[in-house]
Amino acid sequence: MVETSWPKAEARRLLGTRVSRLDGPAKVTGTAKYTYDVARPGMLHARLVHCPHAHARITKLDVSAAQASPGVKAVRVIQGVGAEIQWAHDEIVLVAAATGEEAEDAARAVVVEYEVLAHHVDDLHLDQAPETRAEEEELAGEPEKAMAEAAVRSKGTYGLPVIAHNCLEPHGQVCEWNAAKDTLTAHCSTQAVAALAPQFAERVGLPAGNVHVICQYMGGGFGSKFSADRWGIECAEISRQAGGVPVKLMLDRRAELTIAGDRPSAYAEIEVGAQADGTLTAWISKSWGSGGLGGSGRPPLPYVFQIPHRRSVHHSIPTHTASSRAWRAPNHPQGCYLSMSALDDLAARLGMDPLAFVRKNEALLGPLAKTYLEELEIADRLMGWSARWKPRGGGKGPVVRGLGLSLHMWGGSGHRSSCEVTLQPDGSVEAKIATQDIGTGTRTVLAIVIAETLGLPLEEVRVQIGDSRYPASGGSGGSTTVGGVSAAARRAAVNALRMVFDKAAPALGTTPDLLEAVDGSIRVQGEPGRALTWRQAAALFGRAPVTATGGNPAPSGSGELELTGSGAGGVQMAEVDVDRETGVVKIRKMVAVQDCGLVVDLKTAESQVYGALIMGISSALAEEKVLDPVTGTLLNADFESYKMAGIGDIGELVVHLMTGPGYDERGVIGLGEPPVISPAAAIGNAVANALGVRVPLLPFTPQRVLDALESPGRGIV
């Protein structure tokens, strides 16, 4: 019988090797068509009218001039007179016209008057918030008593501002309503192809089967593109209103940065205590933050370390801003930065090397302790930490160098997924699955798994994704995709191979359990001469294609081994130079050592970590949404004034993935989110090590560095 579990290392041909992305050529040559590139015959272009106020009530709305504008085919009022607007740039009216320019002219012709209401957009000052929502206090042991008895204590205030997703391709879709068949086709830039069909169906009043969602390529999501969104539903409705003509609505950059999602802020006052030998004993924290009207999620505090005596409470601050959305490892970058900053400050008070401090508290690292210690040893070697680390503030001259480290964790188990593998009479293989490739190599991973299972070259397998009519698969979030689709594809391919073995066994004078698929042939184990080519074996089925299916998780009671694991740990180290005269921080080197179970494609896996480091460096050095407290509007809603790190800011990146015995057996674990958690914390600790003072608030702009040098320990006020 064919083994459903992953092939052992010695039997692998493709798993764990470096395979270039199958969609790479299409992307670099421009033949890959993103949602933004979709152009349907007779397509209309839609533009939104946005509210300029953070909090207001609509008192007058007149769309007659827009309706009479040249080229306009339909106008939809999204929010009418009397509606209370809760954040700036909220959608009021949608206009569809023959060209984008005509739609823009019509949108400007819409007359809207408002009663401006009081607003609050300040998430930094907890004591000034008109409303807060306190989460339930988390308590373990006797934190006050343990803190009082601690030989060494450290207290500080730290924080991360709201940052944007910055998807290069903005949110949007092309919707086409077929009135005769009462069906809707939606080309969407989405992280959840299968989930969007029922979302559209429910909102527009159609059976789920009447909605067809397509996304072959999409340009960035990072957690912000799971919903059909109100603008998506309105795009579908205006297509219906216009008689079924296709309508294209893509957000412009200001809307993308203002209302299409962001990562919530998080600030905290933290006190930690330890014994004289560095053993952590006590933690007390008060945190707060905001991600819009809904407030913010609770950052996990303390993070990674299971401190025996701890108390934490979180206050969520509602603000008149559009709601936050999942942003790579929701709440973990916040919890990591806040915790690792506080613990690094404690290590400095103890006079301990942070690496020695972590090793001293091995017992508090939980089930991933062994992984962390192995990773730290590798990171130490790759960075040269033990040979080069020096206590805080010891550098001479205007430019000083520092080292910092951080630890992180994530789940990453595979989501629910189904896959269909079809064997054609000519021997070709096609897989269909309603997943999406958000730039992480999902197509390539699927092809590797199926080709590995069937013993075929990679080019013999064709993967079809990005279509809601294919077997359902979960959204690409929580680092769940690679585990879910790999397990489903493996099981579908195994079931297909069993059918081939059943057909080939009589022709080879043996039984199915004695056959194997190797190098494009079906042969008797141990007797390479008794074999059929793959095409000969496929021909045994006649002229009809043969299809097999498989899913994740395994059917209950099937006895199959799990093919996806959970619980990934990683460590990162940063080396920085800081100019004490200008405040400029330069990244010299980042080292990331990461566990993700069984690696399917080493090349794409490493690429994900490189991307996470770059994203983390950007959030550490530059990114911040700046809101005007007077008007409540976003002041840096474009790529000119919303600052991000450039190629010259990145420095040397070193990635090492934990593979081999002890890791591969855990199955495939998602990698999209874990490595983006630690960069800011590691960089912040490196900056503190270089300067001898903590820069408490991200991003580490020159002004914030200079402020910290002038007023050490003043916190984030």
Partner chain sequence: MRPFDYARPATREQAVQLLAATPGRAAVLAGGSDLLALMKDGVVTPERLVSLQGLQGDHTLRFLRYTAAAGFRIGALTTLADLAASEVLRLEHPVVAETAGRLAGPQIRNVATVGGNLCQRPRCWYFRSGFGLLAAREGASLVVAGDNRHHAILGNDGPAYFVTPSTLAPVLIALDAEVVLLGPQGERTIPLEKLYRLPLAEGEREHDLGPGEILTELQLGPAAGRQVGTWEVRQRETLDWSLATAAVALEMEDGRVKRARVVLGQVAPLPWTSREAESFLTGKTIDEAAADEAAKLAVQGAKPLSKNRYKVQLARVAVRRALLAATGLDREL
Given for the second form:
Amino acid sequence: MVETSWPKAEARRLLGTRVSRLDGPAKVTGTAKYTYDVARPGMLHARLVHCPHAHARITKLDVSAAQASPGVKAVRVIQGVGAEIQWAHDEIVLVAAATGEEAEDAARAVVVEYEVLAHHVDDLHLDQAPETRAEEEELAGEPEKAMAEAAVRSKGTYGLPVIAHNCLEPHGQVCEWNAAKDTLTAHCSTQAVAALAPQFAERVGLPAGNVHVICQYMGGGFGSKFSADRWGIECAEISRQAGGVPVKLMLDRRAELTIAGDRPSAYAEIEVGAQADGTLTAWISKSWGSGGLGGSGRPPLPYVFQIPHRRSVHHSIPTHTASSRAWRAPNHPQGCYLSMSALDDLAARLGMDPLAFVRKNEALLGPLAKTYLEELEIADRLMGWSARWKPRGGGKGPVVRGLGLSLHMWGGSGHRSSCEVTLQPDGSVEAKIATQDIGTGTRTVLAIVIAETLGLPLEEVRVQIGDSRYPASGGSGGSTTVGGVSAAARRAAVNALRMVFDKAAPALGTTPDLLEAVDGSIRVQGEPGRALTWRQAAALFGRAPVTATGGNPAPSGSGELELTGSGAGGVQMAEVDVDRETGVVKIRKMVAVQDCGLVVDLKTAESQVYGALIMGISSALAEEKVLDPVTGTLLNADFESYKMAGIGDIGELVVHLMTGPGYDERGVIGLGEPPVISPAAAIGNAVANALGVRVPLLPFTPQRVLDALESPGRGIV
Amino acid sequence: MRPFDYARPATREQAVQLLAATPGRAAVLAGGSDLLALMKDGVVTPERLVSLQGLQGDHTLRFLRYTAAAGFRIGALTTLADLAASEVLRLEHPVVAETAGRLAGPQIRNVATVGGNLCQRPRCWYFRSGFGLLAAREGASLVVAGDNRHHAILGNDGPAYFVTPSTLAPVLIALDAEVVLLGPQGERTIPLEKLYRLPLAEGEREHDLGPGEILTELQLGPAAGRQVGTWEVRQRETLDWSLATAAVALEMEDGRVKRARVVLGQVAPLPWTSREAESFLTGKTIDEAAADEAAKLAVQGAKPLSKNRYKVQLARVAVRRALLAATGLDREL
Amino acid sequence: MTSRGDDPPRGLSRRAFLRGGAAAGVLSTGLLRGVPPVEAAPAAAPKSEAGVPILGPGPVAIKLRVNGQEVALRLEPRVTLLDALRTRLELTGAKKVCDRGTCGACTVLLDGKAVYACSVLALEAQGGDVRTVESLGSVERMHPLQAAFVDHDAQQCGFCTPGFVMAAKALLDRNPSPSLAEIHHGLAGNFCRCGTYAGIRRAVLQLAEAGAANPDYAPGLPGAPEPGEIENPRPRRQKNKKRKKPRGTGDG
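I have the form predicted alone already, so could you send the form predicted together with its partner chain?
All chains and molecules follow, beginning with the one already shown.
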């Protein structure tokens, strides 16, 4: 009998081992073709004309010179005279020409005049916002009374600015309209191959089945690439307008940084109270932030700790900037940084080691309490926390050292997904699924699950993804992909194997429930001599291929166990050196201990944690979108001034994944997001530990550190 | 990039002629790392590029010559990687070689030239966003009203608020380097310090380069016993611009400073010589207290803008640490 | 086409190879996108000033030596080496990310040295030896450095990876056993967004330890004039000079 549930630890051959990503060689040799690399015969190159103002009305638009420009094949007005533009760099006109240089020249020849209108781009000062939207207040217990009764209270302001996704491969696509067949083929840099086809179809007026979306490789999304985007629709339309010639439109870096994705800011005034022994009792917070014109998400406050008496209210400030997009673990890094900073300040006021403070409040940690406590113990050992922690401040000389910690949580249950596994008469196995690899190793995970299930070597399984014509699968967001695709692939492979067993049993003179698939053979359990090779078994189906399918979730009423779980907890610790004369913060070491249920590929899973740590370090030390108050434009729309951490800025990184009994049986849980939540909080607490002064506003640049040292307690403004 | 035409002269005179023939509309292409970025952003829009990479034989500008008596003659097209790798420079002026070796990243150092580094345009994000070098709108500075965290704290009485970008210039000025300029009227040699000027109106350049004039050579005398130290405050280990730098060169006599040069970078629109610190140091023995006092004097006249107060502290610390580095008192750092 | 034999240069697709030919006038089918065949080009009178030919602003004939093969193209002077490689030669291993000489994704070797292909005009790369990631190894036969990147999972989305590989190649060619600090310094011109630095430094360290950085490929180093003529290569060593590296700066 083939069980659908994941094989037990002793029966796993590939699951949970270290497998190198299967498309690694293609990427490392430059042969992997990304959307930006797609070249189609006769392809045109398109360029956008953007609005230079943050808020304006178009008063004049003349594209005649652009149309007459050499090499130009089509010009599309995206927003015409009278249109009100709500953020700088919004798209106005699209031109397509034979070469990129000609398209650039034509774009420059477009004449647009504007009536400039008043704008608001300040998200830091709640009291100066012309408009705010208050979210519903969250309330539990009697926070004011509990606060008044608290033996120790701490009050502070903290904040995180808007940061960008800054995907290395910009947003963009190659669109090819076929007028004769009324079809559209779109090569897109996307996190949602399957969902994009109907999005395009609806916007360009085609039946969904007539749109074919392809994405074999994509250069980073981080939550910003779920939409066909207006520029994508316009690219499809300009291909139609040009008579069905393929058109490539990729955003340039300025556009990528300005309009293609933001993480909302979050600022908060927080008061938190505890009993003298450190038991948390009260929380009162007012938070605000902006995610552009559409407002902002609401950070979860208080984060992780379910403080019994709590009140939180959040205000969203609309600004004249492009709307924010989901950014890796939406709202959690903000909720985490704000909460963990406030709680760390309280622990300092209590004179407690933050590690002891967390343990003291074990009862408030919710369903993941046990996980956190186990993880804290491991992190403590890996960082040498207990041996080296000292109270805030002190230290000799200009460079001082500090330790900080943080906790986080995430869901990560698998998304809706379907997979088909086809067995050819020659024994070859191919899986198809309309998912995508956003850098996490999706192909590899699929191959591991299917090869493990069928008892085949990894290289015998061919995995096809990145095509909307394959069986549908969800977008890669919310850390839902690994659970969704591995559960679907497991069920498809199990169904395929059941078909094989049904055929093989008579040939082996037994019943299907006594068969097993081992080492490329189908054999009677315990009798290695009574076996068929995989190829012999496949040949039993005659000369036609057979296909089995599987999905996630399992059909309702199937009685099947869940293959994917939800609710991952993680603990991180940071050690920093801060030069208190220059304000330069250096990461010495970071430890990440993370739970993610059953690990499919340990190597790529660890890479997700390393990557998340590094992205978190980058946001903590360097990242911030800087808007000019007078013009409302983004001042740091390039790699030089939108700063990110480089290879020399990350310190020593230690990653530990929780595996084994107590973790594996929870099923596969997504990992891409949770470890990016805590780094800034842990680093911020380490900086406070080093300096004896809270640096409340990210990123921890010399400016922010020295400002905080000069006027401690000034807060974020 | 807008279209342009391209010439690759074989002689220096041809280069000057080609530039002079189209004043204001031609640009010199050396390593290209700064110029091409500016052109792609439409910040500068030359109609002609005159490449210096084709200069032949005696006209080549990629050379590094040393004599014990006169020191170094370094061609303007010598790359930063060349400087960093030069054995003779590392022995004679290690601080210069080290500064060149930690600028930017290897890809830049392999193409960026000494001349290009000294003549590069400011990194001011208003300038790079196309608001002009002085970034004025309706007579008011966008920098003063806006985000000036990276801008000038000294020499910022207006209208220029950007900071000078070269990290090499302060240390070379501290070492009394000179540059040779070749133009239609012939050659002139000026102290490097004099290459930099405050632009007073939009369209003026921050370098004293006449029409058709190119920087051909850097001249750097022997170390002659000077004690030299630099300090750079930079946020990232990887490719990043300095937030503040200081370079000091001290001529000593009987344990006392006979002559001091104290030059700051990235704090003013031009490399900033602190005469106050220099005259204070003259005649002194350097200890921590003297370094502290000199550093204080160096930023005494600083006038921070709304968001760059922290740079006063950075500049002060940079001067102090450069002095301690020059005199070997920096062991605790 | 001046290359020897009929095989496309390593890494160049046959189509791109033929297109190179088209531009050089061997074929006249106009296959080269965006660049008219030679026959169609206006017979512009050669301009010159001060005795120097003036090229452009329209397309001009250029020859590049890419991955050991010479290719002829017609390009406007404003076309960068990166755009020439990517859009004219279909060598898309070098990526366009920042296009301003900062991110390193377009790193190629020019005369053995790492450069940003986005910041070099194609015209200026003439006479140099250009090596792209395609010259290093194939999927079937990876260069040991590439194999180490795969082993250590030194990549996620992979968009920065070819640039890092080439920057690491240049580093190891110059210094076969770099320390961690030297690796940080040597790869300071490249950025990754997924956060693959941990794997990258493990991969490069592995090669540094193995000393296997350069088994089958030695970059040719023709052309580049070395800084010359040192008349007195032995200056006095300064006694009082502080050679201590300042803090807060690059660590190499």
